[in-house]
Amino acid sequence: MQDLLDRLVADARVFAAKGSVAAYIPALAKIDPRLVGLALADRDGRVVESGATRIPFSIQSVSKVLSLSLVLESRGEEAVFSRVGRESTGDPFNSIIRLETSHLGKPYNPLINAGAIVVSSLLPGRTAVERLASLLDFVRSAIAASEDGRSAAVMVDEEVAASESATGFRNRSIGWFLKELGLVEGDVDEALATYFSQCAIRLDAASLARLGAVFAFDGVLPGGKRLLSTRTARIVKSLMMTCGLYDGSGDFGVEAGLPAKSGVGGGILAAAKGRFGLASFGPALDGRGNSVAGVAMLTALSRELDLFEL
């Protein structure tokens, strides 16, 4: 298995060169577009890996999958889905004109900005710092299992958030939009404020392939303790099949077979039914938002291990 995913890695760093970061939000420009990794767990905790897997970074819109389990968990599908729908959309992540024009009357789903902003404002607590809290602690939870004992640091760049909320007019123009529609539960800004900072939480390929492991498995973490129902792991696993590489889903689909979700970071997080929890880490882009040397490796390795789930 090392030698796969060495083999792999080497063979991405060529992809690096195709793509470009998130100039967009300022503090991720500063980032290495080089960077390739891509890491594997299992059942029992263990994590195979390969390149630049132990270099934090901001998971964005892979936090999208986070808070979403976390308030199926707490909420209940009905507070979930009589806001948001289960339906992808072909549109750009941050698109805002189907809030007007569709007769859905709220966002597509939960993985596109507009449905992730309604979540976020679900998620326990009063307020934007306890919001956040739970969501953490959630996060934790999830990845405190490793079979080295390590427990990666979990926690929010404080520099990306800052810029993200500097920068964030669009989401801002979503946020008030969402308002509008009676689809955020409270103060805008206060689920804004959540919405940036869950998209700044900093984590490694190799804690992201732990939290892949969860969705793998259903719900469960290695020694069998059971963090998620099978319904929230089988809800959360659906929608990153058909909504998690935005509007690159259908050929993420039919090319690898794996429910995953990118985020604009470099990383993308994927799970492979009863077998590993798998995670990518390549800050290049493609014009979509996804990993362009994260697609090619775990495009890769499903063919490689006949990881497809069709």
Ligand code: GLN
Given for the second form:
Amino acid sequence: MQDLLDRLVADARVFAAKGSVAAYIPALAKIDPRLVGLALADRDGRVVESGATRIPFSIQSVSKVLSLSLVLESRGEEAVFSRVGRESTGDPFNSIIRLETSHLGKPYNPLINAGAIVVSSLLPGRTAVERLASLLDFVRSAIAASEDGRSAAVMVDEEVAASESATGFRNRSIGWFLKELGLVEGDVDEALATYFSQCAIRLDAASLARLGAVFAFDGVLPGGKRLLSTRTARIVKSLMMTCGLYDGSGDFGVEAGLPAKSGVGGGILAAAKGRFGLASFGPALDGRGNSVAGVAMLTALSRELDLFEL
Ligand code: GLN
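Show the form predicted together with glutamine (GLN), please, the one above being the form predicted on its own.
Once more the chain from above appears, this time first in line as the rest of the complex follows.
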């Protein structure tokens, strides 16, 4: 397994030159585009890894599956899906257009920005600080069960959060439009502050693979404790399969056949049912905001280990 990961990481280094880092959030532009890492976590929380897997990075939209999981557990399906749909869009992650034109009257799914901002407003807590704290607690409990003592701490990169808060005009427009539709719970600025901070959570690929394992094993942590109901894990995985890579979800589904969630920080979390949690890191992105090296490595890994879900 180690040899396989080493080979995939070595092969993926060429892809760093084929994409560009997310610069629309100024603080993200500082990352080295040549970094590449790949990690896999098994049922017992053991991690096999290669390359840049211990360098924490901004998880960005990968946080959307974490907040969705916690809100499904704490508030239930009705609270989420009365406000957000479950359909893919084929649009970019930050698109606003369907909010007004669609008959749905709500964001298409919780993994595009509009849906995720609604979900952020539903996290346990009254303020952005309280909601972020509940999400961080949840993430820590998901990782701690298999902590090997070397992994990076779960923290928020305040510089990245402030950088997105200062420049996230489109997300602010989306937030206010959602408020007008009656879909944001409470104060819209608190919901946006929660969203910007959760996107700025820093994790390394080894930790992200452990989070992937939570989904791969339908909510059960290493050691047997259940963190998520089977139903929550399955809902989130289904949405990852259909919407996790935005307007690249269909391509990735056909080629890699894995539920996955990407972020513009260069991370991708994926889950291979009953086998492994997976994570890739490579900050050079394609035009849809997905890691070029990550898509290539996960696709190759899925083929080599026959991880296709379907
Ligand atoms: N914080 C980013 C944004 O809202 C997340 C986008 C992403 O990772 N695809 O633009």
